[in-house]
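The chain below stands alone, shown as structure tokens; this is the form predicted on its own.
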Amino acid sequence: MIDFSLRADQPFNSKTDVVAVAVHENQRLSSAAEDLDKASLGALKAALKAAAFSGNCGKLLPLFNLPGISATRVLVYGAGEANMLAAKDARATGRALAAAAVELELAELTIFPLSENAVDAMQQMVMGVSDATYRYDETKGISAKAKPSLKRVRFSMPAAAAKAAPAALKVSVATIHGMEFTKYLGNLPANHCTPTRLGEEAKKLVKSHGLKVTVMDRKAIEKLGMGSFLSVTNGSDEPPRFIVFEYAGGKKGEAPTVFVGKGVTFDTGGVSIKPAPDMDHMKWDMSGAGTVFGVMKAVAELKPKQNIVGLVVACENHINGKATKPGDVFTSMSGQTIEVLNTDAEGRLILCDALTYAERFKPRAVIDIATLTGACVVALGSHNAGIFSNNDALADSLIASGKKMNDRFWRMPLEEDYQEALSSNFADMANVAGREGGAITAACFLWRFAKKYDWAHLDIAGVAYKGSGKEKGASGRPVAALVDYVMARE
């Protein structure tokens, strides 16, 4: 784990293993770069012509004993065109300046950011210092890398951003706590992380947190009605669990947050099968549910003074003699039937019945995160989630918490016109429609278990893992616009 701090001294007199600071094109130094390029009587200036540095974003130019400066190595950064970085460049040189401070084996780097937007800059910093230095080595055997070097990281903020530096470096800090936690969770092997581990994450959690978890079995849930969830259940041998976080540091009784995640740890696609390849990505069913715990571990180091509820649904899709077949009718908590056409069609069924729990809470708003629908994906690919809400300040807010934290979404419709697409003959819906907007006609069917509140609905299938290459993984999106949107409203 990376300790993360602030400090206020000047590039050439900072005691650490490696400075950075940033230039722009046209070897146009930054305020920092100025500073070091005095204490080193111009030598910065001559190594930048020398190795006709571009200063383009993203590029990056290692220096050594520069005179005048404590730092035995300088890392040039590249800031581009204008005097402050976009979301998505900060990230990205956070990314790059941690590896190659790896790379070099260093213990310490210390980051001067841009005057303008610095606060902003450093968050995204923290994040791209998160991926470059994240490791999954739970399951490695003797193949298991060593930790990475790198164990400080410091900003050293100008005087403008010193007063809001360290509560945004918090934030950031609990962010990527909790986005390591998710991606943790996400990439533990299906016959590793089932439902029975997800509940024993929980009371990990809630014991080293501070939160209330109740987590139930499959007994509890069948005492609560919940038809649909369970249907989905039918053809595991591995028992469900619905695991139900409370954090309560808002007034008694005020409205909750809720946060529903989907959680099925392994999806065959039941009797309706998937086709084996790319099987293996659906341990990364449970993306909605680690993001649950990913924002529940956040909320819980921040303590905002708001109450925040987290419930996740968490089964597999299997099949054995008794698994749900196509045509096959259950009733959900909500009283509502379902024929489920589709037995791949899981989600919505474990979702709809964790929205028409979360009515005990009368929330303020009610978010599911869910990897839903190939649809979401040939919409919209792996850059946004897609969103869906019957409200236009919840979308707004959620939105733009996406925008600043560079884990967008894009708003997709949600009208009545595509619920005639999920009548059926024999239940009061089907789970399914037609090919044609699939993932609208998705948020749909769970748009009718959440009537009774403000509600979005994520649909995280794109965004949520790389399936394939050496960044194969989980992504821990959309934890950090999700934290964003909760501390937004402190």
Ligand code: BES
The other form holds:
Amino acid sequence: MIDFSLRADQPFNSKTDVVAVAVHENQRLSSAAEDLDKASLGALKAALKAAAFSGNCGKLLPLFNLPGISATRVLVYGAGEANMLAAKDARATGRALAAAAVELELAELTIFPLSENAVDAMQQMVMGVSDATYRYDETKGISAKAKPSLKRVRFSMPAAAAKAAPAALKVSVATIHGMEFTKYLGNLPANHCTPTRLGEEAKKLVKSHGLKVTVMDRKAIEKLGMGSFLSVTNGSDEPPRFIVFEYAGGKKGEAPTVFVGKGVTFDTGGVSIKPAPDMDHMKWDMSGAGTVFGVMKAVAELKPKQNIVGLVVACENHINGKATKPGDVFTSMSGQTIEVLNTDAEGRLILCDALTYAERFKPRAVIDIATLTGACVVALGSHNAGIFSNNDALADSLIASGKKMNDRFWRMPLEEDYQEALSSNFADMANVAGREGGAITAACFLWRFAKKYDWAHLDIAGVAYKGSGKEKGASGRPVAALVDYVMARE
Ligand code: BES
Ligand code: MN
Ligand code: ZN
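Switching from the form predicted on its own: structure of the form predicted together with the ligand?
Now the full complex is given, and it begins with the chain already shown.
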């Protein structure tokens, strides 16, 4: 794990492996670069000129042995035209700087952010460092690589940012710890990351952090009357788990925020089986649950003065002789009956019972997170997750946190007009409507179970992972937005 810290040294006297300073377009120097140039008697400017450094965001120029500079190595990073970095650019810069430090096999990197918006930029750079240094190697076997060399990242903050920096850094570091945990669980193959394993990981997390957790098995889930959740487990040999995290940082009896995560550890589709291409992606169908794990980890580290509950519904959607058949009807914990017309619309079937369970906490807000529909991916692609909510203020706060962290949500409609498509002649509702508005009708299904509190549903099917290429893997989204949402209430 990388150690992040703050210091107040100068770019020219910083005793570190490598110093990073910003240069704008047209080789306009940031104040840190200016200081460095002066101390080196113009060597920095001369090097920029010789290299024809563009100063575009994302560009790096490594320099070595500049005269009059304590650090042997300097990384100049492009900062574009403006006097501050946008969130996206700051993150990319953090990623590029960390990657360069790793490439040079260095242990310590000291970054000088631009003075404007320095705290926000630092937070994004921490995430960029995490992007560049995160490794999945649990099942890589003999091809697992050595850990990256980078051990310490320091931020030398401008004076104006000194006051806000420590708390902000703490939040960012907890955020990446959460995100890295979310990625780890997501990237584990489904034969490793079973519901049972999730239950074990929950207990381990609690041991190291002082949270409380209850891990329920099939018997306990039956006792709760979660007939809809259990219908999804019919076709699988993997026993289900219902996990309840409780963090009590607030006053006794204060209404908690409840996070609910879809934890389908593999989604074959069941009898309504999925096509073969890309079916491996369905190991990430527990990313909502992974997000809850990540948020709870960050919360336990940050210890906000709030009460927070995390619910994880974990099972496998598989197919065998006992599997649910299209047309089967089940009774949910709420008493409402459901005709399962498509066994591949299983996420809503497990979440609805958790939403009913959430009532017992008399929550101030319930936020569910789920890789719920392919339709949401069609609608929004992979940059924004969908957000549906019965409360505008709740939606606005989540959207604001998403914007700030560049972990974005786009509001989608939640309207009664769409409910009719879910009607059934054989139950209170069907679990699917037609192809039209598939992400919306899925949200409408959940809404029927979320009438007693303020609620938001995050459809993260498009953002939770990259499905191909060199970066194939979990993204850790939307942990950053949700941790910011929690901390914004402190
Ligand atoms: N887990 C899938 C949704 C999904 C699709 C996640 C693509 C990530 C990427 C979900 O359980 C599902 O299969 N949904 C169906 C719903 C349909 C049957 C109404 C879908 O989106 O096709
Ligand atoms: Mn499915
Ligand atoms: Zn699914």
